[in-house]
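Presented as structure tokens, the chain that follows is alone, the form predicted on its own.
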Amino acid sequence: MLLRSPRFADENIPPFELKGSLFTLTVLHLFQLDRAAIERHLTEKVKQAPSFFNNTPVVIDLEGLVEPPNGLDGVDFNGLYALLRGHGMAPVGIRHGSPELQAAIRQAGLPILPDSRSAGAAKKTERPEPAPARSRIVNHPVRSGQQIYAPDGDLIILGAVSAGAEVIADGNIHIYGVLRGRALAGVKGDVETWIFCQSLEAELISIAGRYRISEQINLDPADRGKPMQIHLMDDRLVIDHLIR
């Protein structure tokens, strides 16, 4: 039962409001429906970085799913949700998939997210249209718990990015300090964006959705504390010394 409002509450004030916002979501691209195989692979991933996946919002993407030859009998999306929750994740919805898969999702009572292909997939084979050159400059360190976003351009941080902070840009990211938090460049799909920082100690780096977490960065000890640059090559993240 809902709590009763105090009699003195202002009835002109609405009980809530809805606002659009930007959240970082992990996408699980599902290729097969073998629950045992999914659980084995998921367990391995979580062991690599348990804190990263704890309470992480996850979108299940079915675009690359190979449907079983015997049809969709036995497909259990609620079971998949339970499996993800059992590993500490927070599934928020499912996207893509055939009409038959989407019917099974609806029957399970789960949310279907809008098809992103209408906005993004048409540009997969070509570079996205260049956005107007517009940079956001932040002239102070970014503290833990802060999120800073630069839409339609580059993000320039004149200081450090603390652990637990997140910096996001549609374009490149320049950090004139230590990167200890998360940095996500090219979040609208531009694979030619870069991340630059004076020292790389990041929790996560990402360009156009391809990412590495701290356990996967594996810098040589001799490179710690040195300026670094991150970019994509052949669809994988490459970390190099900053060329001067």
Contents of the next structure:
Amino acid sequence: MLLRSPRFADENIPPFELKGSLFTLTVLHLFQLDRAAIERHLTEKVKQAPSFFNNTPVVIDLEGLVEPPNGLDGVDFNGLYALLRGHGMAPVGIRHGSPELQAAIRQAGLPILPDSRSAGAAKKTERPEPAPARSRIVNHPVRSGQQIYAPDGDLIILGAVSAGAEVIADGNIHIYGVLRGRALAGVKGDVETWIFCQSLEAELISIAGRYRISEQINLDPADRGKPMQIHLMDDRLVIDHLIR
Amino acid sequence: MATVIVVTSGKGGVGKTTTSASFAAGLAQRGYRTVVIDFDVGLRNLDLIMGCERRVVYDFVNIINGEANLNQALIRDKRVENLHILPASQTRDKEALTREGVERVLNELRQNFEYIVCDSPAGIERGALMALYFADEALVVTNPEVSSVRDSDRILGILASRSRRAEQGENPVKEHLVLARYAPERADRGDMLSVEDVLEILGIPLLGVIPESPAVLQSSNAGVPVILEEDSDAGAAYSDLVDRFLGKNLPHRFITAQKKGFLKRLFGGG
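Could the form predicted in complex with its partner chain be shown next, to go alongside the form predicted on its own?
Next comes the full complex, this chain leading.
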């Protein structure tokens, strides 16, 4: 017997400890809940590589699963486990899936594994930090018909942006003058970018593709001529005083 | 060293040619050897406003093409000493203006003149680009209405990016604003933009405000630069403008509406 209880257990040496560890596991991406189809496919796979299916631990992933239209009645995860075991696999857990599916898994008493986001995040930190993007500084007013673009970084305009002019940046836009033309920040999709200007009389403002034209800006007439800032909050453009 | 000044606007019909004629005449009146060139090839009318259309033999394009020399083409003004006119061709189009050709003519004119005034055609095409390319200074003529101001803004952008000075990285073209056809009463009523509105949008120094005046039409029909009509309001405004250009510090007139009382009307003034 593996578990015995001696009369005098040594309290200084704990019987076990818990530690996190990373494993490489085979993931079985399940697309359909058709038992017959799964079985047919499994038999084929086993025929192709019999040695692979030798008590191989697998994780069942439900992300790509097309849920049956007639609900989850009759969905049997224990049956699925048994099916896989019968073909030389050792299922260790299930991940992803709709809340209904997860409830069914919990009901069957099977473990649910967390999403694999942390692995992606770990990979990101290994990448070298990109060189800081240079800002583009324009030391003259931007006139009607001119278009200025700052790729990868911020755009700083020391002067006004006239009606009919367009200033564009992958990063933030700072205008030390009146904005009468169009200003588009975060044009490659960066939703964290801002637009700042000394007075907001713009034809169009846009951050990461969310835009408003002049008649949608609805600035309080009392705010005309005041420094303003524009950013995205909950996917909506928010226009506010620069100094509150 | 000669100074090349372009008179430009973007929009047509705002008073470029009127301004070119009076500005050049004013500089010449004050003793500077001045030539005014019509860049509006195909639609010339500087010679009409200067009253010398019947004396045109050779024109700007003839010189560029080497078909005549400058002395044959330059027309001496009969009223103002030191003033010469280089007319445009009526029978060519603006493609005749090559950069090399224009540069050659300007360099030749630099030998003999102190001020070279280039009267630009409207638009932003070849004629206008050639007129402004070699400029040292620019008079940007605008009317107190939105589309004119917008087009002037566009021209200011082109001056700052596509002139020779911009391309060579030299000091930028010096910009002056000329606000023409201004009617203070209508600006007060909100029918047209005010001086302040225009200055706020364009952001360049104001050289002069020319009032809306019947004298402009009369003198241009008569072939006389309006600056020579010294008693007219527009003539006086152009005279101030030239003095300011030459460095005099004069207050701006004709920018406020005045209710003229009986005595004022009798004795003039304002």
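The structure presented is a predicted model; accordingly, all values stated were derived computationally and were not measured. Numbering follows the first chain given and starts at 1. Just so we're on the same page, rigid core means the largest C-alpha set that superposes within 1.5 Å between forms.
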item	value
Yes/no, Arg106 Cα shift of 2 Å or more between these two forms with rigid core fixed	yes
Large Cα move at Leu83 between these two forms, threshold 2 Å, rigid core	yes
